[in-house]
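Heads up, the chain below is alone and in the form predicted on its own; it's given as C-alpha cells.
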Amino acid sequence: MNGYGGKILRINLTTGQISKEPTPTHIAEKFLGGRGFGIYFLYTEVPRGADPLGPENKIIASPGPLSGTLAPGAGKMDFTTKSPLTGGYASASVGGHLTAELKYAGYDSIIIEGISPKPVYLYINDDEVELRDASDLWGKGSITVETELKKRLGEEFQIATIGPAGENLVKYACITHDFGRQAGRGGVGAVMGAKKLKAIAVHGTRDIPVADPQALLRLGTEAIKACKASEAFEVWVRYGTSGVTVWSNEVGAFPVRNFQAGALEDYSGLSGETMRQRIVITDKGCFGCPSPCGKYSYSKKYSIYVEGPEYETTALIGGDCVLTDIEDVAYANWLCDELGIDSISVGNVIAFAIECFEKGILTKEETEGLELRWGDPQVVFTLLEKIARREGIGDLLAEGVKHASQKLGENSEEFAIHVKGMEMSGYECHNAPAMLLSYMTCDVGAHHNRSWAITYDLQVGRDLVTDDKVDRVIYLQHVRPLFDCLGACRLQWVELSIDLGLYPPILKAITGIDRSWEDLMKISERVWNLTRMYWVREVEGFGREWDYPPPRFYKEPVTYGPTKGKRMEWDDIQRLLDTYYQKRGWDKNGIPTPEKLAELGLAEIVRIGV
C-alpha cells in the first residue's frame, strides 16, 4: 500500500506479547492515517467505560501517510487514548523526527494494552521489536532518560518518553520527545505511567513505497520553494512562535492572571525580540521542516538549556501567572519539560491555585507554609514540582481545575478555566465570539489547535456574534485536524499561506489514490463526528453543557488592556452552540444525527462500537 508503512503493531504489556498485522486498507481510505486511526482503533477496541489509568485502554500512536516524505513539514505523529483528565477523547500531536522513523521501521500504528509488572520501554529496530526493563530509568526526568536512551542504543533511535509526572499518573503529564517536543494535551503521559511504559525507542531503515517518485519530488520541492518565497518567511523562522506575544497582548488576547485581564502591563521582558537577544542559541526544526520555528535557547541564570519557550507556554506560564523575565519562564519550561507535564494545563492550574489563595480559598496551612502570589517564579517552580510528585497541594492540583475546583468549592468553579474538563490554552476571548466557540466545541476540550479563530474575530468585527463566524469554526475544525491525519504540520498553512491547494496531489503522488481538497474535508468530518460519537458514549449525560464556556467568560468582565469591561452574553452563547449544531447536522443537545452519521459512513462503526 503506497505511502503507508504496511503494519500494525501490537503490544500486550500484561502477557509481554508482540503482533504485527497488514494495515487494513479500508481504514486507510476512511481515516487517512495519524489521529483518525487513533479514533477509529479508540473507539472500536477499547470497550465502553474502560478506565482511562486500566488495563482496558490503549495508546495509539499513529503517522501519517505524508509523514517521512518530501511533503512539507511531514513530522507529526498522534497519540490517541481515553483521557484520564476529561474522561473523553485524547489526541496529542507531536513533532520531531519519531514519525519518520517509525515509518522507516513499518509501521503505521503502535497499538498499546494491558500494564506491565514492572517498569519496561518498547524497543523498536525494524522488525526486532522488544520490551526491555526500565527499572533503572523510572524516576527519573524526561529529558535525561532521553539522552540515556540514546547513549545506550545509538543517535539513530528517535526516543519518546515520560517523567515523574506520568509515573505519578498526574492528569495532565505529557510524553516528550526529541529534547523538549511534547504530545502535551489530555494526559497521555499518565496513560503510559500508569502502564508503566517508561519510553518508546524505534529505529528504521526501510523505504516508504511511494507511487510516483518523480512527481513527489517536483511537487514537494515547489510546495518548499513556496514556504521559503512567503512575505511571512525570515520573521517566523526568527523568532517562531514567540512572535506572537507582541500582537497577543497589543489585541487583548494576553491571559493575564487566570484570565482576568487580556493583557500584561509590562509584557517587554517576554516579546519574541526579547527572547531571541537574551536566550536564543538557534533555530530546531522537525522533520522536513522548510520553516522552523523552534528555538533552541540556554538561560544563563539558571544554567540550563531548553528549547522554546513556545508561545503557549510564555502565555499560561508567563502571563497568566504574572511572570515577565523570559528566563523565568524558560527555567519553568525546563521544569515541564524534564518533569514531563503540559504547560499549558499546569499554568492554569498554577494561575487558579494563586487567585484561590488570593482570596481564601486555600490558607498558607493547605500548601505547607507557601505563600502563592502573582508574578513569583519560586512559587512556580515549588508548585512544578509538588504537582509532578503529588506532594502536599501538589495532589490535589495534578487532578486538573474541573476537579480542584469541585474538592474546594467555595464558587471557584466560576474561575476554573477549562472545557469539558481540559484547561484553556493561551487567548483570552472574553468578546472573541468565534475563538471561544472554537474552545467550547473542541473535541479534545479547550484547546487552540483545532480552531484557531481569533484572527477572524479581529478581521471581521470583535464583537460581532454572527452566522459566519460559526461557518469559520467548523471550516477550520475540518482543515487544522486534517493535517493531524496526514501526519504532517499545519504551520506552514497557517503562517505561510501556502495554497492548501498543493497538498493533494502530493498524497496522490505518495499513494497514487486522487482526492480533491473537498474529499480530504470529508474525511476530516468523519473523524469529528467519530470523536464526538466517543464523547457521548463514555460520559453519562454528555451533550450542550459540555460546551459550555467558564463563566468567567459571560459573568465577569476583562479587567485590564485593549478588551477591558468586555465579556459574552449568555444569550450569545445560545446562539452560537445553535448555529453551529444545525450547521453541523447535529440535535439540539450537540448529538449527530443517524443522518449525519450515515452520510458520512459511520452508522455501522458506531453499532458496533457500542
Given for the second form:
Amino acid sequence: MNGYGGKILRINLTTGQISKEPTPTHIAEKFLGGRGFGIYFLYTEVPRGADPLGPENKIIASPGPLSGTLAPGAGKMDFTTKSPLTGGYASASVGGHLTAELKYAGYDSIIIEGISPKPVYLYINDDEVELRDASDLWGKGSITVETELKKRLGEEFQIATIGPAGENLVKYACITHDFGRQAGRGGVGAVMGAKKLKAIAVHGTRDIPVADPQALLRLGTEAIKACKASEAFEVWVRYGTSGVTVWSNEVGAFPVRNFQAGALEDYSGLSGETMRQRIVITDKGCFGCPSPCGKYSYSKKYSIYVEGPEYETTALIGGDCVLTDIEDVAYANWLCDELGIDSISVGNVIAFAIECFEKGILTKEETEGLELRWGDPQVVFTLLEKIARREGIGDLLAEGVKHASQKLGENSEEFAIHVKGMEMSGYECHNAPAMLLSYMTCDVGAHHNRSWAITYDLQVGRDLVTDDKVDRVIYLQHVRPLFDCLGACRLQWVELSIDLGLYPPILKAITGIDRSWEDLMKISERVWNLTRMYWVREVEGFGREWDYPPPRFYKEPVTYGPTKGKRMEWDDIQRLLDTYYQKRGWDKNGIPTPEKLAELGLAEIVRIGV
Amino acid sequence: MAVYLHADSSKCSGCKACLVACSLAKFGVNNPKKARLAIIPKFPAPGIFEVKTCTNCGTCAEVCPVDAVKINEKGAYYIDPNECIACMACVKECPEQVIFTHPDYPVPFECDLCGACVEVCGPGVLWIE
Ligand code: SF4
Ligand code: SF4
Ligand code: SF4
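Return the form predicted together with the partner chain of this protein as a structure block, the form predicted on its own having already been given.
Below is the entire complex, every chain and molecule, led by the chain shown above.
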C-alpha cells in the first residue's frame, strides 16, 4: 500500500507475544493514519469500561501517510490510549524522528496490550522485534535513558521513553523523545508505566513505497520552498513558539496566577528575545521540517541542556506560577523532561496548589513545611520532584487538578482550571469566546492544539459571541487534527500560512489516491465524531456538562492586564454550546445523532464497538 | 578548487529533508537511509547537528583499484556501478565518511552534486560552490 509501512505491530506484554498484521486498506481509506488509526483501534479493541491503568487498556502509536516523506514537517506521531487523567479519549502527538523511523521499519501502528511482569523496553530493528529487559533502566530519567539506549543500540535508533513520573503513574505523565519532545497530554506516560514498558527503540532501513517518487520530489520541494518564501519564516525560525510570549501578554492571553490575570506585570525576562539571547544554542527541527520551532538551549545558571522552553511551558510554569526568569523556566522544563511530566498540566497543578495554600485550603503541614508562593522557583522544582515520586503532597497533586480539588473541597473546584479533567493550556480566555469554546469542546480536554481560535477572537472582536465564531472553531477542529491523521505538522500552515492546497497533491503522489481537501475534511470529521462517541461510551452520563468551562471564567473577572474586569456570561456559554451542537449535528446534550453517525459511515463501528 | 557541496553545520536543525530529497533524486525512492550526505546529531550535549558532505577531495578515486570512481560533468566524483567490484576501499578511506552503503544495493554510492538537498533545506545549510 503506497504511503504506508504496510504492517501493524502487535505486542502483548502479558504473554510476550509479538505479531504482525497487514494494515487494513479500508481502515487506511477511512481513517488515514495517526490519530485516525488510534481512535479506530481504541474504539474497536479496548473493551468498554477498561481501567486505563489495567491490562485491557492499549497504547496505539501511529505515524500517518505523510510521516517520513518529503512533505513539509513529516515528523508527527500519535499516541492514543484511554486516559488515566480524564477517563476518556487521549491522543498525544510527538514530533522528532520517531514516526519516520517507524515507517522505515515498515509499521503503521504499534498496538501495545497487557502488562509486563517486569520492566521491559520494546526493541524494533526492521523485522526484528523483541522485548528486552529494562530493569536497570527503571527509575531513571527520560533524557538519561535516551542517552543510554542510543549508546547501547546506536545513534540511528529513535527512542521514546518514560521517566519516574510515568513509572509512578502520575496521571499526566508524558512520553519523551528526541531529547525534549513530548507526547504530553492525557497521561500516555502513565499508561506506559502501568504496562511496565520503559521505552520503545526503533530503527528502520526500508523505503516507504511511494506512488510517484518524481512527483513527490517536485511537489515536496515546492511546498518547502513556499515555507521558505513565507514572510513569517525568518521570525518564526528565530523564535519558534517563544515568539508568542510577548504577544500573549500584550493582548492579555497569558495565564498568570492560576488564570486569575491575563498578563504578567513584567514579562521581559520571558520574552522570545531574552530567551534567544540568553540561552538558545541551536534550532532543532522535527523530521522533514523546513521551519524548526525547536530551540535547543543551555542554561548556565543550572548547567543543563534542554529543548525549549517552548511557549506552553513558559505560559504555564512561567506565567501561571509567576516564574519570570527564563533560566528558571528552562530548569523546570528540564525537570519535566527528565521526570517525564506534561509541563502544561503540571504548571496548572502547581498554580492550583499555590492558590490553595494562599487561601488556607492547603496548610504547611500538608506541604511538609514548604511554603507555596507565587514566583518562587524552588517551590516549583520541589513540587515537580514530589509529584513525580508521589511524595507527600505530590501524591494528591499527581492526580491532576480535578481530582485534587474534589478531594480538597472548600470551593477549590471553582478555580481548578480544567475541562473534562484535563488542565488547560496557555491561553487565558475570560474574554475570548471562540478560544473558550475550543477548550470546552476539545476532544481530549482543555487543550489548545485542536483549535487555536484566539486570533479569530482578536480579529473579529473579542466581546462578540457570534455564530461565525462557532463556525471557525469547528473549521479549525477539522483542519488542525487532520494533520495528526496525516502524521505531519500543522505549523507550516498555521504559522507560515502556506496554501492548504499544496497538501492533497503531495498526498496523492505518495498514496496514489486522489482526494480533495473536502474529502480529507470529511475524514477529520469522522475521527472527531468517533472520539466524541468514545466519551459517550466510556463516561457514564457524559453530555453537555462535560463541556462546561472552569467556573473561574464566568464567575470571576480578570484581575490584571488589558482585559481586566472581563469575564464570560453564563448565558453566552450556553448559547455557544447550543449553536455548536446544532452545527455539528449533535443533540442538545452534545451527543452525535444517529443520522450524523450514519452520514460519516460510523454507525456500524459504533454499534459493534463494545 | 573543486566544486563541492558545502555545509554550515551551525545552521542545521537536523530535519533530514535533505536526505529524503537525495534518496528521491538519486534512487527514486523515499528513504533517507539511502542518502549521500549525513546528519549526525550530538545530543543531549553539546547540542549540535554535524553535517557531513562530500568535499570532492578525490581520495576515493585514488584508492579505487579498478578506477570505478569517475568524474561527471559537474566535476563530481561518482561511482560507476558497472565497474565497481564492491571492495569497499573507498568507503573505508573516505576522510569524511560520506561514501554510503545500503543492503538494497551491491555497490557503494556518493554525492554527485545533483543539488536536490540544497533545494529542500529550510535553514539554508547547504550550497554548491
Ligand atoms: S566521497 Fe569522500 S573521498 Fe570521495 S571525494 Fe567525497 S569526501 Fe573525498
Ligand atoms: S567499492 Fe567500488 S568504487 Fe569503491 S573503491 Fe571499491 S571498486 Fe572502487
Ligand atoms: S535539510 Fe538542511 S537543516 Fe535539514 S538536516 Fe539537511 S542540512 Fe540540516
